[in-house]
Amino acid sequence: MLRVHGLNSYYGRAHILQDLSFDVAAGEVLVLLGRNGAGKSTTMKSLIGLVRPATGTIRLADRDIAGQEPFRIARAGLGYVPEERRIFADLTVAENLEVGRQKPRPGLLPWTEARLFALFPNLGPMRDRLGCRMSGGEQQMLSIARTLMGNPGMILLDEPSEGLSPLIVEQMAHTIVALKQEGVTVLLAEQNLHFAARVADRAVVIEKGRIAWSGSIAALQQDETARAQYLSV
């Protein structure tokens, strides 16, 4: 579904991503793990076009999307949920969802309000509530739901469990598993290994902009050396 090869990205003169290469299979949940500042969010922003890669290739299915404008990448079928959520505070839940609407894609069952409210039961009763009157967890759910209204074949989730209560984190885990069952490919950036282990098939560990470890999430759980070296605080 996604193939990244030799990705290099900069902030000014700072070389943040250094020759990143990884694949995500269709229907898979892959997690990017690493400490704060490792390069996880920059990877996400490079994939969606908010950071323009200096070199490297990014292929979504059979399409080269490296360096394209974010709206063109979104139209190609890659959804993005930023860490900051970025919902429209002065719009209602229903209006936020409408903003994200795109045409149905061949081979994918279109996302509708009814399907999204089944996936996020908390959102249904607050359809007419303004975004500014929602909790952080509710805003996170709305941000994901709005992205799904674009009917992406693959979705990027940047730190989806960050700052949420344990109950909402549990709901978020169920949501990601449900998305996988719906056939949506998921790439998420996380620091929470326990959360990642609940939802992911494989893990890629990033350290100082480079891939330090990759393999199944089960293998990472058993690799105490890698966890201590790359993930411990």
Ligand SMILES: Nc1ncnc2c1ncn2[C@@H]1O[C@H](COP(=O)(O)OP(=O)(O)O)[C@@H](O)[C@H]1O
Second form
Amino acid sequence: MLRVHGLNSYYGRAHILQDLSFDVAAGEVLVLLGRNGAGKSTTMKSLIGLVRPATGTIRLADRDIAGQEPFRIARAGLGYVPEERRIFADLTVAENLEVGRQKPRPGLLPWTEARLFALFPNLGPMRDRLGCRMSGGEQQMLSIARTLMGNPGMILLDEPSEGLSPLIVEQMAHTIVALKQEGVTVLLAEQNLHFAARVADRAVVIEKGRIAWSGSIAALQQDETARAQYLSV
Amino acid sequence: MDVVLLQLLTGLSGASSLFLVAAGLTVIFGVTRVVNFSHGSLCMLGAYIGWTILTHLPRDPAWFVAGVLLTAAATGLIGMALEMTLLRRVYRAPELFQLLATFGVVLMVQDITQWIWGAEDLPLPRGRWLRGGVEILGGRFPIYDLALIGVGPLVLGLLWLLFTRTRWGTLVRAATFDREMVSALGVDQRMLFTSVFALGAALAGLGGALGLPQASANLNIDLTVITDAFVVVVVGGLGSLVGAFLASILIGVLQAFGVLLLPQATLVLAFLVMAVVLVLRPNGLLGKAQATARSASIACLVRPAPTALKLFAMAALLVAITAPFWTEPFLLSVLTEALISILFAASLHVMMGPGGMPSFGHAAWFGIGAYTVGLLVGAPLPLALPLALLVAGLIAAAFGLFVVRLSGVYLAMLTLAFAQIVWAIAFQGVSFTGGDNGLLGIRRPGWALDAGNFYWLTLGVCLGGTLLLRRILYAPLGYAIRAARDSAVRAEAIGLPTNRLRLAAFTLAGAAAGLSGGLFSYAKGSVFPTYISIGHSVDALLMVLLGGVDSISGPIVGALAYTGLYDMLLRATSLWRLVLGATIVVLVVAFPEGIAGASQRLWHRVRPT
Ligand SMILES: Nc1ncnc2c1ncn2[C@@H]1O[C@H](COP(=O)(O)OP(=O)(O)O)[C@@H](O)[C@H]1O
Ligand SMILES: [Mg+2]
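Alright, leaving the form predicted on its own aside, put up the form predicted in complex with this ligand.
Let's see the whole complex now, leading with the same chain.
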């Protein structure tokens, strides 16, 4: 689904991502693990085009998307849910969803408001509520729902469990599993191995902008040295 | 009673026209974050295009409406072309450069309009229905004005429907809030921006065409309209449509009664309202706090000049000192004015660069200095010049007390308002300022009558003043002022009194500008209200921005380049506005960091340090 090769990104002169290469297979959930500041968000932003990668190739379903504008990448089928959620504060829930709406994609059952409210039952009753009047967890749900309205084949989730109550984190895990069952490919960024282990198939660990470890989640759970070295658990 | 009602109706119909233009401005600002100086020019184009279309149509109400709508569409298309060719290229440039680029468009449109339609005012031949009136409480009220009263609310309603009931409107509102996220969701921002700009331009054109029956198409519409629209938008709160609507009613009605009660102070009134509103509510009636413009790009402290540049400066200084020996009198007077411009521009640089406070009315301080000298007839020059500095400095300090806590666009608008008030006092206070005729017969003492001697005096004062400003900027006070600009929060945290520092920069800038104005009075032997005009404030802005705001060499280079360019253009072509405007636009697109900044970059690229 997604093949990243030799990706390098900078903020000004700071070399943040250094030669990242990894693949995400269609239908899988891959988690990008790493400490705070490791470069997870920067990787996500480089994929969606909000940060322009300096070098490297990014192929999404055999289309080269590196260096393209974000709206083209999004239309090519990559959805992005930012870490800060970025809900449009003075738009209602329904309007936020409308902004995300794009044409249906062949081979995928199109997302509608009704289907999304089924997936996120909290959102339905607050259809007309303003974005700024929602709790953190509700905003996170809405942010994902909004991105799904674009009918992406693959979705980037940047730390969706961050700062949420255990109950909502539980819901979030169910959501990701449900998305996988819908056939959506997921690239998840996380610091929390426990959460990642519940939903992901494989893991790529990054440390200071480089890939430090990769393999199956099960293998990572077994590898105590790697866990101690790269993750702050 | 009936007078009050009629005046109220007049005010409301004026408010409708104000609202149309202001609505376009505010919608464009909301999405693109560009303060479009050329919005008044679009309105003017609307008036002229409307004149051409309406004079070719039968004179009855239905055709009038059709013609006006056609005009709005045509202006919308022009706006679209403007956005696609120019504005699109400056969205990432700093705020003031965007203003500058759109001001370049203002200049170009002036010449193009004059070239197509001529310099004469073009009144619209009024069909019989346009002359009709209705009896209201014994008075006769024009039926057209009555119809106009309804247009404002009608347009507000239509815009409201457009923004809340259509997908396009939802996308626009989302982009106003977070355009990056909108694009990450697959929305092509370029289309959105272009269409928003076209809508704003169409509203401006509509306003221009609807104004035709009351005032003919003329070449002054652009600047009059843009100042009024700025006031309305700022009073209402940038980006707020309803705010603009309320503000236009407030100002329209106030102006209508102002004419009746205080005909001497009409010019001042609107600006006073704006000043009062901004002091009470720094973001306007319904506006939200603006994100700070300077978040991403913290200017690097400028490196010391390379040796070669110092040598070049020495050579230039030598040429400057010896000038009276080898130049003709005319060139010497141009050079004298250029020197005064350097100090004027340098003073604005202190405010804008290190102070981080953009000003649209810097000519106010220049004018205060100039009028101080002009009013002190008989005072010897060594007394009058320091007084020019002192008076301008004191007034700047007093005014600064109220405004230094404002930010960005609002501060720029309030300085503009202040300059307009000073201008209005000079223009309307005929009894002591001579009004439009100015103050004449300012005499230099015997030793300074000689052009060469006066040139040397100017050279000494202006270069001395500029170097002193530079000295202050690189002393601890200057560093503290920059710290306050870059992060008020952090500066406060280490104990710097940010507002007092900004006030210091503001006062310093006002005093230095006052000194340059005083010198100018002596150079010309007279003082006129034009010294305080918007045009003169923009001259200063152009000099600083052309040169680059990041170092004191910027205003020096900018002042020389601008004075030279201006002088050459004036002599070379009658279409000087077109050429100047096009030059500004090209320079802004090509060198967003100014001439001095660009040459510095080139220099460091050629010779890596
Ligand atoms: N906008 C930015 N400008 C400069 N540096 C940044 C910016 N955003 C993040 N960084 C730096 O890039 C590195 C990676 O950050 P990020 O990708 O956000 O990490 P993570 O998401 O893994 O916590 C960090 O060192 C961070 O300080
Ligand atoms: Mg992150």
